[in-house]
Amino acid sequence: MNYLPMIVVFPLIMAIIMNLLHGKEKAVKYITFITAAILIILPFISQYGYYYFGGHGVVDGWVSGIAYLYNPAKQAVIVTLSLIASLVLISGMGEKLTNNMFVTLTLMGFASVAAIVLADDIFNLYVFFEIVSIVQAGLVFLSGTEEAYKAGLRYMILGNVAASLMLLGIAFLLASTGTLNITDMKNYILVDNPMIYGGLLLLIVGLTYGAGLPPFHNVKADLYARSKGFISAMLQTYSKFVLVGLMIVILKLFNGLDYFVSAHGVLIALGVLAMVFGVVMALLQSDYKRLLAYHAISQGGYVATGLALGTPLGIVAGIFHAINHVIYKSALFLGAYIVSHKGGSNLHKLGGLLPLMPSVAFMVLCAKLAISGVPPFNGFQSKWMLAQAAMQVNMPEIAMIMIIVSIGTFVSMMKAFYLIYLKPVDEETLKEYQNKGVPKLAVFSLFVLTALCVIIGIYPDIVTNYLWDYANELGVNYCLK
């Protein structure tokens, strides 16, 4: 029996009833940690290759209905996103009031996030990119602020836009060669004219919006950061492998194509336009999850230039270095959410911590260091990649921009980390911290996130080598010349 459509449809019938335990706190309790042990183990027991839903299939040469496609890339994606959501489920039950709504749209924003990743028609993966819009604006609503409501709406309005236009776009390819299979439409999509130009285009400002790129940065860091922390690294987890699952897309239908040239380098500018203004903005924040926020859209930044280089040392470089991201940023969120226990996230009112917490600041020291490319962290072997992807096609700037774009990311991540462990503070305030505990299931996912960079950064290839076979198929090699 083949487990791949259970990938999706598991998590969707656990959301259904989740929602239906309304009020049952113990039940949705012993049922996420199940749920989230069998999200784990979905991708390990799916096999390779299509799966075509309803018994449709390849019909007078094109393909017939909701296709996926699964391969070793893929699964590796798919591995580090159950990971993710069962570390962030089994972090939520240490809240106090365990709410089922956050169970439920968890479990449905990662049913999303899979089936974008695995979806070989675009109708599909347009239908699963707005469901998971909507689930990351429930799920800031779920913090119960001002801010959060604002935040949330403001994405939900912006996405109504960018997803019609994305809409809008699919259409376009449609019209243009008769299909919404990705496979097949790759192979009517070589004629350029306008309606497949504009379709890319709408394709790419679909993509800006779910993957948080210039100029839905801000938007998106506002969501990041008006949630609570351990939503937070579920929410950056989904922006990172919609940015992924899109990327695969664009390059699987115009990569190679030479009207796809001018595409490529506005791909390419608005990686490098995240990666900028991401640190720059991190580097003026006050507030810690605002500067973690901000880091999020400097990182997917990272993993877009990687992806728009095309080659398949740049495909492999971003992929990797978008699985590296989720893990060591939600170790850094889940440090944050640990942090709020004792005394908020306003830097400058924090203090003190690293005799209260050493454990806690030595594993999130091991996730700065990661996110700054330090060795060995997982974090340096993905960034060293990237910059040889950009070597290799003669754009050593981009290179540069990389090193120095890390060199901020260090500044600010040691910055935020002496203020918040190892600034004096007076007696009163320590005995405060003292009488306040600490969510310890937060306390375990930390260290499991925190073990997988160091493993990671000392052994990539156990990574890596999931993902060069399918980057080579939709790489292209070439150098600027």
Contents of the next structure:
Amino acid sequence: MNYLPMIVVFPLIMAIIMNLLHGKEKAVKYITFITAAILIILPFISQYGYYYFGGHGVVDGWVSGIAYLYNPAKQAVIVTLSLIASLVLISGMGEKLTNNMFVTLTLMGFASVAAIVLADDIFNLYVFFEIVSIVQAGLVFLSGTEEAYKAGLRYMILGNVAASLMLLGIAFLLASTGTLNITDMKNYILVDNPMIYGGLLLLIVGLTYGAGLPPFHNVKADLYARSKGFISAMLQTYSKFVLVGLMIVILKLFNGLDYFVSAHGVLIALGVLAMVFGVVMALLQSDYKRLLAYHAISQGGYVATGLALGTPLGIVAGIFHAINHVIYKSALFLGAYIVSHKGGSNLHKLGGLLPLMPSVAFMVLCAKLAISGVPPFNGFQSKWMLAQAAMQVNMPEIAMIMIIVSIGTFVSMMKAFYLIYLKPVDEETLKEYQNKGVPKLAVFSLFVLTALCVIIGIYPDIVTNYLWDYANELGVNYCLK
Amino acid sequence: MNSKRDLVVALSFFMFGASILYSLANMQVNPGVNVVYLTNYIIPNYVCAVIFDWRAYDTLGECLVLVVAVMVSWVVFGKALYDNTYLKEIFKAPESEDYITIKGWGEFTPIIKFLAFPMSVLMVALGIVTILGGHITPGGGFQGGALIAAALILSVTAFGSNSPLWFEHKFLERLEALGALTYLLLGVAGMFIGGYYLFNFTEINGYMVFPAPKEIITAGIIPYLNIAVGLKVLAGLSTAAFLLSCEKVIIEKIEKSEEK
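Shown: the form predicted on its own; wanted: the form predicted in complex with its partner chain:
Below is the whole assembly, all chains and molecules, this chain first.
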């Protein structure tokens, strides 16, 4: 039997059971640990290929039901996703307050993002896209401050607009092709029909909202900044993989068509704008979590640019950077969570934490070097590939912007490292810090993520080998003249 | 500065709208996969066949949208990971003129009280019929569930918290979870019997899953899926209405979290 739907269905079942276990803290804790372990196993025991729900395969030449497509590239993405989800769930168990809603919403979001990545049916993708947008607002509400409520409400209102526009785009595509299956739709797209252009435009609106590209970058950054550290780690993982999933769909449908050449321009522009806006805003921040939030936007721009190039190398680089990014950015957010246990996240009030937790400081430094693209960490490998991909299509200016943005990232990250860990503080504050504990489960998760940063940085092939086949299938080689 | 910004926003909205209208004006509809849905007979109600058989997994997703929405509204009203200091301030604030509760709406005329209860009983009955007959007549789980929830909301609006149709919020929560779980587990059962998730099986070891007269093709698990969706929708919508109208429960919840 093929266990592929279990990747999505198992977390959904567990989420609903968790919802019923309100108030039973011990049961929640143990079941969460078991669920976290099973989440990592599931992607490995599923079989590759098409999976037709309800047994409705191809009838009269049309794919009639809902289909999933599973291949090594999607496996790499889902394994990363489930790894981060498990580690975040484990870190969240360190909290002393009631946390069953946190587990429920995280599992729901995990299932939906996995469904978006797997789906070969564009309406099914939209349904789960909507669940993710509600779940993200809910996870922010969990932080329970007034600002978190405001950020979540703003995100929900914009989400209504953007998601319904995306639904309209899907309706356009359905009307003009007569099917919802993505592989099938590709064969029936009429090149001279303006409705396809409209559908593409509206899909891009959904993409920018789901991924936090401009013009939605401020709302998304607010969302990351206002929630607790480990929740932000989950939120940014969701949006990176929603970006990857939707971008793969757009590339699969439109890559290689005549009019997509100009759409490439639009997508690359969105990515570059996100990169530059993110890093410029990050340099101005004095709050650690806000700084990290804007960096998440900026790195999302890298992913979008790489994927939008549309060449096989660009697609591999984009997905690889998405995987690397969620690893080191989750490590950084967990680091921020550990620091916030000691004394908030205002950079000007922190300082001198290095002697108190040298191991955490070292691991966070590794993640900071990874995000700035310093060898031998994983960020270097994927940024190198992205720059190569940009040079390959004869757009050296994009490679240059990437390097300049990397330098900006390095500057702001080192500033934050100095202000948190190295800046001298007076004796009283030090004593105050010593009295406060460190969440041990979060330190464990941080350790796993940092180890992954180094391993992938030294052996990038263990990830990229999975990605090449699918990228060759989707990508189109071209060169600007 | 501000007027320039307005101008840019107006221009971009105009361009966006114009491009969507342009593509709508060139609409060419392709019947496509709909022909497949119409030529392959499953049950008398074609809409229900598309929703619960051909694309049953989408319906599951839509149900889960509602489940998540209700969960998030619970989170908003204080079922949370962190203590809701912000909520405490709002709900502990003294009542003022613009603070709307059901009590503040005042009494209704007797005619509404006289009509509301029989009306809501009728609506519940109609909702049950709509859910159970969803596979042969127009209707289905969503519509029937919404009807029952509407009956509940009507009765709560007319009578306040003394409503004769009243469910405890814990009961509603369990009902919703039961509906969603039934749907998910029926899909898993299909996986074990037919090899595919949400496979529409009609019999297990020779026993009909849903007994039907011989001249009608049996509907398989579709009626059960209808019931599951109906339970979930009725519980979900009434929980949302309940949460918005009954701040007493929310204050109790906040007081409980204060004790900890």
